[in-house]
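Take a look at this one chain, the form predicted on its own, written out in structure tokens.
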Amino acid sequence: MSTDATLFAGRTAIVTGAARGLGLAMATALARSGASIALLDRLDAVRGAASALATQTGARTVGVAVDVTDPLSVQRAFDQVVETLGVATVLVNSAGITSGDSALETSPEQWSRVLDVNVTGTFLVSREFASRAIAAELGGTVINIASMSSFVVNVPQTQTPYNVSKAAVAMLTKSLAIEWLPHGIRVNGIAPGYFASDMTRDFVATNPEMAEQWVSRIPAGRMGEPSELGDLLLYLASERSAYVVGQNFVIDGGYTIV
């Protein structure tokens, strides 16, 4: 997709988890295509990295802590989000959390904690979405950003409570999808494999022999860029996918299909 300015002038798009990593270098693609961009995550740096990408891309930008599980939180988010920006009709939902423990050693408020981030949040933020797109006629957009693991058991870390919770995200777009696209909203899924984010750097730096057992399962021979996401957002998050709904696209250099 050829990059332009003005794909989503005078709209406003949310993304949550964009305080960096994935999250950041979606909203980022969004920005450069004429997009005022809303930062939501439970980190307060999300509030510099607002302030860094008004910066950088000239967008309007607002940075706002909130806990995604927390329905009031969501709402005084959007509340601000509404005053500053105006009433969003693109989401993103990037949040999102695992645990490395052995289904063994997870204990329940390990399992809660990440069903609770990477599903309830996504629920609870999709839903404030909806509710205020409808209200004002506008419709919308949303992607739902899933996982490779919504698919498969990569291996060799154990993260049940992950894949499970991932796998539950890629069904919640498509029930949303269904419900929702009588109300102008189409909710379409990113199941990204793995990607050289902050988060992972971090990890890779601590253990790199497990990042070479990823990378030679990987057919592309590498991590992906979280900057390759880019095209596929937009392209999804306008209209030029007017005939996509419910989908889940993997991108994950092949991983999946080998």
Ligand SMILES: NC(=O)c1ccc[n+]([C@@H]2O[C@H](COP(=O)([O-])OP(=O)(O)OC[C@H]3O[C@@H](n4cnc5c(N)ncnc54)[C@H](O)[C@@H]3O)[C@@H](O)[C@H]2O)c1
Given for the second form:
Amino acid sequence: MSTDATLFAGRTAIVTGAARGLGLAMATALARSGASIALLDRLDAVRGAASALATQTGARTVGVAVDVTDPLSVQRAFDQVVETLGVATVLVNSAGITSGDSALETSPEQWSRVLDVNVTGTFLVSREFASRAIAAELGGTVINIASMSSFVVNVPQTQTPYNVSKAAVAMLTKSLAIEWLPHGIRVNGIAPGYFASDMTRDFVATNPEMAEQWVSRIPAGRMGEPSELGDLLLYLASERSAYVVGQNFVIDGGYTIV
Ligand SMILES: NC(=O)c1ccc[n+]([C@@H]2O[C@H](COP(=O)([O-])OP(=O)(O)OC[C@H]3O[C@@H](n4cnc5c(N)ncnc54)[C@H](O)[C@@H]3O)[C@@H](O)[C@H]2O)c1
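For comparison with the form predicted on its own, produce the structure of the form predicted together with this ligand.
Complete assembly follows, chain above in first position.
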């Protein structure tokens, strides 16, 4: 049995939304487990994040700017990954955005943007990954970051487009899992509850009362730390989970069971 430090030795992983937040934390877990990592993000800061991760872990890394909603941008980003680190056999789709307005105030443009990034982006990147892994006869694993909002309407904030998008990501995970299992590609999902990421940190700072309400509803009594996703991610990305197909794993300190 491989140790965690060599679990992904010789393999390349792509993580989207990896310039910061949960994506960067999951990229770090994979790097510490021996993978070469391509960090993809819309933010230019992704290049600095990739260099810092290489220094911190000794892993080979590359940071690539991408807009996951643009098929050509996705294709070019994957070309760059192949040139630098080879064909990837692990993909983590973590790029995502939230929505804050009420349904009555949400413009058609805001609605489309959230669906574009969270659903279409996850689809386009997954398809690019799978077509290359299948052509190289390598197989692989895809982990889509959904949300507890795939399954519950968390309150008191309003976020209908986000909830709908994350429900779609959970179904996308199941659908792709069935289509691609015969090609040796396993697709699963992680559905986090409230985690202290860059996405939530600003919100918590400016809405302390709402953050208190969130925490009061979490049986564990606190928000999750991004590093707490690492073990579940490594399990789903590796052959240790060979018989796990198309599942969405909720990790939320118990939020959705009460
Ligand atoms: N933090 C939480 O509590 C929480 C809970 C449940 C689910 N999630 C999900 O986890 C994922 C990561 O969230 P986070 O908290 O780290 O957020 P974050 O905002 O810190 O990170 C998201 C990253 O995605 C990138 N991104 C956004 N649009 C992009 C695009 N079009 N192309 C490429 N990159 C793009 C951003 O630049 C950013 O670096 C998201 O899908 C989010 O919905 C987060």
